[in-house]
Structure formats: C-alpha cells, structure tokens
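Below sits a lone chain in structure tokens, taken as the form predicted on its own.
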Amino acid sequence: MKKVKKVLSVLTATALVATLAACGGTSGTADKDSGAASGGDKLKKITLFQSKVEITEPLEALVKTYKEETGNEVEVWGAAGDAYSQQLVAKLGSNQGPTIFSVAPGPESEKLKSYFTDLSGEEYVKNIAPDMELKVEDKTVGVPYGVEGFGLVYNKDLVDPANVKDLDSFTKLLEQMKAEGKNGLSLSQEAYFLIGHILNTPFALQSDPLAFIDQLNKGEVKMADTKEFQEWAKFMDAIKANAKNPMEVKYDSQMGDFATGKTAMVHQGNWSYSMLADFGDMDSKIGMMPFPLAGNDKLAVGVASYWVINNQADADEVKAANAFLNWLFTSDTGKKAIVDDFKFIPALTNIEAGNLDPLSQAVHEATNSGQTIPWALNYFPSGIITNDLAPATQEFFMNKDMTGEQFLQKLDEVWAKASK
C-alpha cells in the first residue's frame, strides 16, 4: 500500500489546482475546535454526504448523541440508489456541495481534489496509520473509513485453507464440491462481485501495480500477454465449469446460501459479516483466506473511502466540519461508533479495534502483519468496472463456449476502449 500511496501523491502533485483553501487550521485550532465540540461555543450546523449505505442508520444515530453531547448539529444526507459519485459531483458542481462527504481513492478523489481542505495541522490526523491517509502534494486531505479486505470467504466444515493453494488445489476442491451437490465458489452478479474485487488479484501482484496499469492503459501491455492473467483466466474456467452461474446470483441470496452451507466459499471481503450475523452466530464456521492466484498467500487491504472536508465550504463551517471528526476519532463515543457500530476496522492508531468479529480479524491481523496486497482496482479508469469489465464478464458466464483465454481477450478489448 505504501508504494500506492507514495504514487498517489506524484500523480495529484502534477495536475493539483493551485489553490486549495487554506483553511484547514493548525493544531492550535484543532484544540480550540475540540472545546467547542465538548461544550463551548456552539457551531454552524453542517452537512454530511456519504457512500456507504450500511452506515447510515448508526451515523444517524452517532449525530444525534453528538448534538447531545456538544449542543452541535450535523445532518446526514442520503444518497439515492447507487448513483452517489454523480450525485455529489452535481452537488459540487452547483456550489450546494455538503460540508463533509466521502470519496474513494484513485479517479474519484483525483477528479475531486479541487474541493479538498488541507487537514495536516489537525490534532486528530496525526493518528492515521501509516501510509493509510489520502493525500495531495505531500498534505493530508482525507482521513480514512478504516480499512477494508477481500479475499475468499470460506466454510470451516468444508473448506481447508491448508489444501487450497493453487489452481490445480482450488479446482480439485470445487469438482468435489460440485460432485456433493455444493457451489464450491459463489461469485454474484454486482459488477465489483462479479469482477471488479477477483480481477484486482493480478493487477495487485504485478511489481508495480500503478505502472503496469498505466501501460495498459496506454496500450503498451495487455492482459493477455501477462503470466498472472493467464493464469487467472483458467482460474476462471474453473469457476464457470463447477460453479453455480453468478447471473443467476444476487448478493442476498449469495450470503443466505453460504450462511446455510450451501456454498463452501464466497468471494467477499469483511462487510459480509454484517449479513452472515443475521443467520445466528457465525463466528466458529468461518473464516477468510487469500484467492490463491500464483501462490498468493496475502488478503487485498486497502481503504475503500476517506472523510474529507469540502474547502467551497464558509470558514465556520469548516471549522465545525473539524470539531465534529475531531469529536468522532478522539472521543470515546465516536471512536466506540467506529468498531461497534459502524463495524469499521479502525485505520486510526489511537481507535483500540476491540472484538472483531472473525472477517475484520483476518484483515486486522493480515494489516498488522503486513501480509497485504493492494487494491489495485482503485486505480482502473473511472467507471470501468461497472460499465465494461462487468458486462464481458455477463458474456463469459453467458456464453458456454466462451474460453478463459477469450475472456481475457475481451477485457483487453473493452478496457483499450475505456482507457481512451
């Protein structure tokens, strides 16, 4: 993630617009902010906009406990469907952008880095794990979520992480699931789940993941040329010929399948957990390995959004923009919020991660250790998952002559149109 992080910072360091407000205050202000946050002058009510639906219930909630807490309020704005990015680009764009609002990595936040205040002098940034902050020009501008992981979630009664190493080891276990009735790998139809989160493993193993993706995007690779996405692509083939079809899959019933035994392994991240828990307790049958891609022993970690503060904001609203992420990763309510309720694996070394449950203790463990390979597909061209990746991947599953080999050609295909 470091070397991610470190040419993050080149890219945005060339195409930075000149001037990013300078508001985002030192930590003289950030002490000053964090007394009106705990009872001292009241603050300019400010808005909030962010990604992640699975949130909004206890954020909407943290805000009231906050406004009880510090007479300050904060309004949570929802967003429609799966349309947030368009969403807050308009907001943006039509100058009634919120005070607040999340934003990924990669395109998204190099699109958008015109809005960001310089958070570096702020008391509460100085906790961020290293090389887990976002920035711009060598300055902290977003303050991370937590992180996240994927990799493959698996049934303990059926699954050995053990004997699953290798294509030829993860084939055999799906033919002998496949031979017992079992979905031995359940990939579901969402574009990221159907695509985007597999197909980051070769991309994520290449020595640089950033060059190799800028050469693709140049013409000068392809896909089909590299050793790890060849290999991949029989990965795949495995996949179609002894798995259940994934168009004929949607999320929920992909989780209710694997929380029934049904299926022995998902191809998931730690979020699932939150949906595996409605099936009762969970925590002793399962686990999460890494997608076992030319030996790859390590989980994908990265951080999937970062809180950021608008700079078109008036100075009072930034300043309260501040006090409430001071309040919300210093304070014992906000950092409890973050593990407890938003289930976030804390990315903020100051915020003790607590029980978690045995998904985020994997990517925790996996974190700590350094046993890690980045997210990669932060950094494909906007939109490309979603609007060409996934449907050639609805024509590969679809068409039962189409190869891995073919497949792979097609993904060369459509991103050499995307990447123009």
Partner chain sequence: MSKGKDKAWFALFTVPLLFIFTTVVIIPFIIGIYYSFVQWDGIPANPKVFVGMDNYVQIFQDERFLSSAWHTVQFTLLALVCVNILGLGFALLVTTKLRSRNAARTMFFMPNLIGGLILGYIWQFIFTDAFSFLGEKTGLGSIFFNWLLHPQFSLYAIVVVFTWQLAGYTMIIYIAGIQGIPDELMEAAKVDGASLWQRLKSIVFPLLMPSFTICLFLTLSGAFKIYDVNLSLTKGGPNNATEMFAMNIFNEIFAYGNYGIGQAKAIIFFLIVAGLTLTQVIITKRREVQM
Second form
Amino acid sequence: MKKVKKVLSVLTATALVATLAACGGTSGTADKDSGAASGGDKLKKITLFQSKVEITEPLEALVKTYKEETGNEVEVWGAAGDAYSQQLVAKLGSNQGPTIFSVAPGPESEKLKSYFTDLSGEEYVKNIAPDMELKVEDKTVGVPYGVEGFGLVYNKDLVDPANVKDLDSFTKLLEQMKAEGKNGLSLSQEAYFLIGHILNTPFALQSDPLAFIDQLNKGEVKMADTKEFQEWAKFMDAIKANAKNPMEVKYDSQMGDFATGKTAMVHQGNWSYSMLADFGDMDSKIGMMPFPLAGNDKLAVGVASYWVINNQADADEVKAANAFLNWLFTSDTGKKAIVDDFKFIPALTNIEAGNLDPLSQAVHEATNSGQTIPWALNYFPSGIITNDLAPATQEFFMNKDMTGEQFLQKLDEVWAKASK
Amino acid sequence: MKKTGKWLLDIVLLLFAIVFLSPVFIMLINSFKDRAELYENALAFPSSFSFEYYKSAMEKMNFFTALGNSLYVTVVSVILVIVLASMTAWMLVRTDNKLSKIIFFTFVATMLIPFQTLMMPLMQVMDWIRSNLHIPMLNTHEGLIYMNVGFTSSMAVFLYHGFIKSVPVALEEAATLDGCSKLGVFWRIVFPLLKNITVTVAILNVIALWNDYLLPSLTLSDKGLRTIPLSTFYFFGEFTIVWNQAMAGLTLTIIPVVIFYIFAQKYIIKGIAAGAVK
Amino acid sequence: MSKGKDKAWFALFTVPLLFIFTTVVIIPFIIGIYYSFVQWDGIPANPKVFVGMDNYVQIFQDERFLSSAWHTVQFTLLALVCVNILGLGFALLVTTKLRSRNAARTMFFMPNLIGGLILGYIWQFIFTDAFSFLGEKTGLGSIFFNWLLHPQFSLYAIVVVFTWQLAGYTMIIYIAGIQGIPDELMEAAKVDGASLWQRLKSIVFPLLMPSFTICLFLTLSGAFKIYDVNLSLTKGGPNNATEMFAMNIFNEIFAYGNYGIGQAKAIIFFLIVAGLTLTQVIITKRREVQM
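Output the structure of the form predicted in complex with the partner chain; the preceding block shows the form predicted on its own.
Then the entire complex follows, led off by the chain already shown.
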C-alpha cells in the first residue's frame, strides 16, 4: 500500500502544480493591471500588433526609446507575415485584442470597421496627405504607414524607358531581349506578383475604378468587353510568348535574376529594393517606370496598411494609444524612425522624406507631382487575388494554347464566381 | 557469405538514410549563406562556415527565454497527458460497457476535426472561462498547457487503448486479490508494463507540441511568453523569408528535440533488453 | 467489490481528462456545429444571421470544394500506402541486428522533428533546383523535372513530403509493436525452419495488427487534415490542382470571410471521414489477434 500512497501523492502534486501554476498566472496579471492604473500621470500600458514583419525590430527599438523619453510602455506583439490577419481576428474574437493594430484597406478594413476608434479630432491626423487616410463614413479612423508604389522596375544598362511607351515598343523590347538570351520582363509565382499588381493597371485606368469593380461584381460589365483590358491581354500574350514562364520564378529568384542582369525588367514595387540591396550596390543602375498600358504614364501608388486604434480597449488605453501615435508622427524621434528605420515614404505632410533609394525616390516624386494611378486592387473582393485570379493565371501560363483573349474570359468567369 | 550480406545491408541502409536526410542537409548548408549565395546555388556548400546568422537569429529570437518557455509548456503538457490518458485508456479498456465504448469512439472521432474549424469557438470558450470564472486561460503558459492536454488527449488515449489490450488481465486480477486498490494496480502493475508505449506517446507529443505554431500563436501574445516556434516569426515576411536566419532558427529549434529523441530511444532499447531477459 | 465503488473508480480515472477534453474540444465543436447554420463573416462584432440549411445546400454546388475533396481522397490513399509500407519497412530493418540500426533509426526519424511551414520551403528547393539539376546530369528529364508545375505530379510531390515526414512517425509505433512480439516465438519458428517471409507472414504481421490499426488511422487522420505542407509547398496550385480539403475550408473562412459555409464544409467532411475511418478501424480491429 505504500506505493499506492506514493502514486497518490504524485497525482495530487501534479494537480496542485497545475492549479498553483494557474493561480500564479492570475496574480501576475492582476499585479500588472493595478500597477499600470496607479502610476500617477503615467499612461496605461498598451499593446501593438502589426503585419509588416520587416519593421518589427526597429519598432521594438523605437518603443524602447519611447519609454525612455516619456516613461510610457508599449508592448509589440509579433506574427509571421501571412498569419497576421487570422491571428488578429482570433485575438479580437476572444477579447484579447491589441490596443493599436494595422489593417489593409479594402475588404479587410471593411470587415473590421466596427473595431475602429474615430481619430478625426486628433492633432496628428491633420497632417495626413490628401486622400491618404482611412475613412469610415467621413470619419478618419486610420493613419497610413507610408506610401508604396509599383510599376516596371528596369535595369538602366538594358532598357531605355523612352523606348517603352506602348504595346509595340514593349513587345519589341521583349523580343530583342529574348534574342539576346535575356528575360525581358519577369513576373513571379506569388499571387500578387503574378497577377494582382499587373492587373491593377487596367482597373486603375477606368474613369471610376471603384464603380467599375462594383459593376463587375454585379455582372453588368465584363473585362473582355473593356478596351483597356483587351489591350492588357495583348501585353500578357507578349509576356507569355517572349519572357520566362513566371510559374518557374519565385520572388527570390526574380530579384536575383534582375540583380545579376539576367532579367531586364520586373513588375515590382519599391519594397523590392531591400532584396536588391542584398546583392550589392546598384543604385545607379535601376529605375522605375509606368506600365505602358493604353498610354499610361503613371506609377501605381497607394497605401498598403493603416494604423488603427481598437475601440474595445478601455478609455485609458485609447488615450495612451493616441498619445503614442501622436508621438510617433510629430516627435523628431518618431518621424526619424519612420523614414530612416522603417524606410517608409512618408504619407504625412509634416514628415520629410529621408535618403530614399532610387525606387522609393521614383514613387515619392510621382506622389508629389500627382502623377499616380490608384491601387484599385485594394477594392477587389476579399481573397480573390490569391484564390481565384492566381489559379486562372497559372492556367494561362501553363496551358500553351491559351490566348490572352481566352485568359480574359477566364478571369471574367472566376470573378463572377468569387463575387457572388 | 552471410557476413558480407549483412555488411551490404548495412551500407544500403545507411545510404538510404542519408538520402532520406538530404532535406535536413539543405537546411543546414543554407543557414550559412547570404541571399546572393543562396540565389547562386541552393544545393552547393557554403563558401564559409561562420555562425553569424546563428548568433543574430538567437539574439532576435531571445533564444534562451523562448527555450525555457518551450521546455516548460512541452514538459508539463506531456507529463499531464501521459498520466491522465493512460489512466483513462486503462479504465476504458477494462470496463466493458456501452459508456466506455462511446467515450473511446468520441476520442477517436475528434482526431478527424481540422483544428482550423475549432479555433474560433475555442478562443471564445477560453474567453468565457476567463471573464466568468476568472481563470486566466489566455496569454498564460498554463492556459496553453490546459489546451495542449485537451488536444493531445485523443491520440494518447487511442495509442494507450491499443496497447493496453495486450497486457494480460491475469496479473491485475492477482494484484487485486492481494488487496491493491485500482490506483495501486494501475501504477504498480499496469503502468510499468506500458513503458514502451509511454515512451512512444512521449516522443510523439513532445515533437508535436515543441513544433506547434498555430495554437500558441493564438493564445500567447506577450513577448516574454513566446515559445521557440513563435519567436521565429521575425524571419518570415509576407513575401520574403530571411532564409539564413530562418534556417538557423529552425536548426536551433530542432537540436533540443534531437537530443531528447536520442535519449528517449536509448530508453526504449533498454526496456527491450530488460524485457528479453525475463 | 460493489458496483458503486467501481463507478467511483471509473470516474476518478476518466473524469479529469474528460473534463479538459470536453472544454477544449467537444464544446468548441458543438459551437462550431451551431455556426454552420448561420451566415457570418467570422468577426465577433459583426452580426450572425441564422440561415438554417442554406450553407449546406451551397456546399454541394461548390465545384471547387468537391474537387478539393477528390484531391484529398487521392492524396490520402497514396499517402496511406506509402507511409505505412515505408514505416513498416524501416521498423523491420532497424529492429534487426544490423550494426547501423541505431544510426539509421535516428536518421529515419529526423524528418519528423522538423515541423511546420519551413519544411515545405525546403522541399521547394528540392523539387525545383535539385530536380532540374538531377534531370540535366542524369538525362532522366522525364522523372526529374519541376514537379510543382505539373497538376498530377505536384500532388505526388505532396505525397512524397508527407511520406518523408510521417514514415518515421509510424516507424516508432511499429517498433513498439514489433518489440512486443515475444522472442521465443520467433526463435521457435526459426528452429522449425520457417523462412523470413513465412515468419513475417504468420507471426509478425498478425501480431502487429494493433499497430496497423493505429498507424493506418493516424496516417488517415493526418492525411485528411493536411494543411501546412499543402500551403507551403504548392499553395493549392498549379491552377487549384492540389487544393486539399483543409485549405479549402481555411480559405472559405479566412479569405472569403464565409465562416458559416466553412464550418458547414468541415462538418460534412467530418461526417464522411468519421464514417470511413471508423469502418476501417472496426475492420482491422476484427483481425487483431488477442494475446
């Protein structure tokens, strides 16, 4: 029977450990809460959750500086890039949402809008560049990270932008490159780089892109019947006929081939510069130009993410969150971090652009001169690029017999299904 | 002749094992390359074996804190599930009635539910427990351990159930006649006989929990609580991966489990040797 | 001993685990069943509209869901065969008296230690870079090409990776089973002059039936639920040729924001799979030899 007792005591011990541990947790959180509330004029500790993994480290450093300067605490959470939105939803759903978080425009912010705090009265939002804020029913609810832009990123040694002005000259260049054993234009297999971005141009060139998307969703118009799309299909034919099959190219190899001069142009954005930089200094060799569809001479510029404040947080937390965002967008330390450490092209008028890389410089200049087309793709139905448009594009590039015209019909078909 | 045959088999076996391990090899060599070198050739040996990416990966991941967190969560979860599941499975095998059959099949059937469909309701249940019973199920290691036990229990019960059936009932009956209670019978007679399957359950669960990303990512938010897989998020952007640090981080993640496995495996072999002598 | 006492023991042994299991798995599952009858985008603050069987009706018009179910069935059958043949083979090899058995056992098990998404990325290197390299060097271009670009072969690619990962896992369980076979039995058979195959067929395999049941079921449930490898290796491509069931549900819930439909899909699939696998378990269990 001695052994039985031993076993019993082990069992009780395990159970005890479990309960004790659980209790330990309780008192821990309770302490934290009371500590924050009793801190005099110190603001309540807040949490911040955002999608851009690349800025996590500088953000953590910045928050440390914030604490040194003001005494207030911000905890930065983290998630791998493609797991962010799903984790955000799960956390909001169990009332453990962050105080400040990031959202993408379009369907994502539409879905989450009931969580946004109205920021219209805050000082820092007054500096947001025209039309760059996130709005819900005329109230400003989100502050842009920065502006980003995409177009044709080209190698100056191989391409003269003056010679890429329309379908004919574009096709000619691709043919010439093919003859020289180079890849004229590279897309890559990731859904946005394969179809999302390049399909943006014909949408953005419509007189009212949002209305067009709406009509498309309702089945009132068809891409196949629209002029810009018909020409776009011919561009796609030229790419399919003369360039390397993008299905065999990954973002990594796309940028590698471009950096090593095997590819003349890539359809990419200013964010790709950080990858090019890993291959050595090529600032003098690269530039960004518009995708020359239907006479288009503008870069596609938009905002990929906004900061918003969770309205489920209590009033003290919202206050602290506003204080942090205000500090981020108006203090010298904050502004400097946005430009130098996050490497964003600022979307607030009170922030000077820093030392920009050549791609960001092109985007910045386009923004300042107003020579831009919008990111219509933000308003595509939720999930459509990855789940519907990309598979159709894969079929186009895999199926030797499929023409651009048929591709366009296929896109109409999957769009109709997805927007139902 | 027999001897050479054996040698040959040895060599074939090892060769096969090496081919089998080639992806691990790819992981290792690429943890030493920068982006340009990786682009050149993903399969070639690195030009230099500097451990800088390991160092930076460890710093970013806050490796030792994460290691401690992972150890705590994994070890406690696995011990609890072994204790609870072996007891449950034994009772279910030895009690031959409808109820225990229903319980067993419920355990088995739930193994077929994709986790993604449980996660939202699960978070809501845990939030309900937190706000109504004031037990902090979310953003604590203990809450995660609780959920881990729940999710690993089906497989553990299933495995124990299968093996307990081969334990002769006669032994237990003899012990009962000697005046042992059920607890005594189980822990003195039955559990020691289940050593092999216990080690198996331990190995499988240690690995599954050690590598788990999704559940911890939903329940743990604070930086100080992150387990090892959670801490590797720094290397995974939406479109890019910092390959060398990601591979280095992954290598660092699996080293503890490899050590554990080699240790546990010795234990199995010892158990067999002991059994053979009897 | 009295009946009541037996019941108390039963409760003492099973209730703690059952309680945890119920709160973590059963209750969320029941809530999930409820959600399959509502129209909802998965955002807690947004309205849930009760729509009855509508979600279920929609599923059967969803061709993509049906074809993802078909991919999953194909994949599962292939994976089931490959994983178990290889796992059992490994287990038999490393339980012999070969000198290299310990090293081999560790090496076969290693793939299992690498979890999660990065595994798929590593295999991408193999199917793209290594395969084209091998194709050039060996001239076997018809075997070594980029499998991930071919609708059928990309499915095989997932089978390969899944097998690679799970063979060591089943090996462990088969080893535990093989070790449970009394040595005397094997020795006696050897003395009687039974050949290796005879020994396997009439002693090892029948006595391994419990392990078979377990391994088949574990592979089956793992294969039906496959998500990580699917996502990181092919993302369902090319042209949806490898979109499996779990990915389809996941997209329905998180990409399209149709939470209710996603749940309904999960319930339907659960019912079908549960039916199939339970039949399988019952069949193999009948064949188990009681010791």
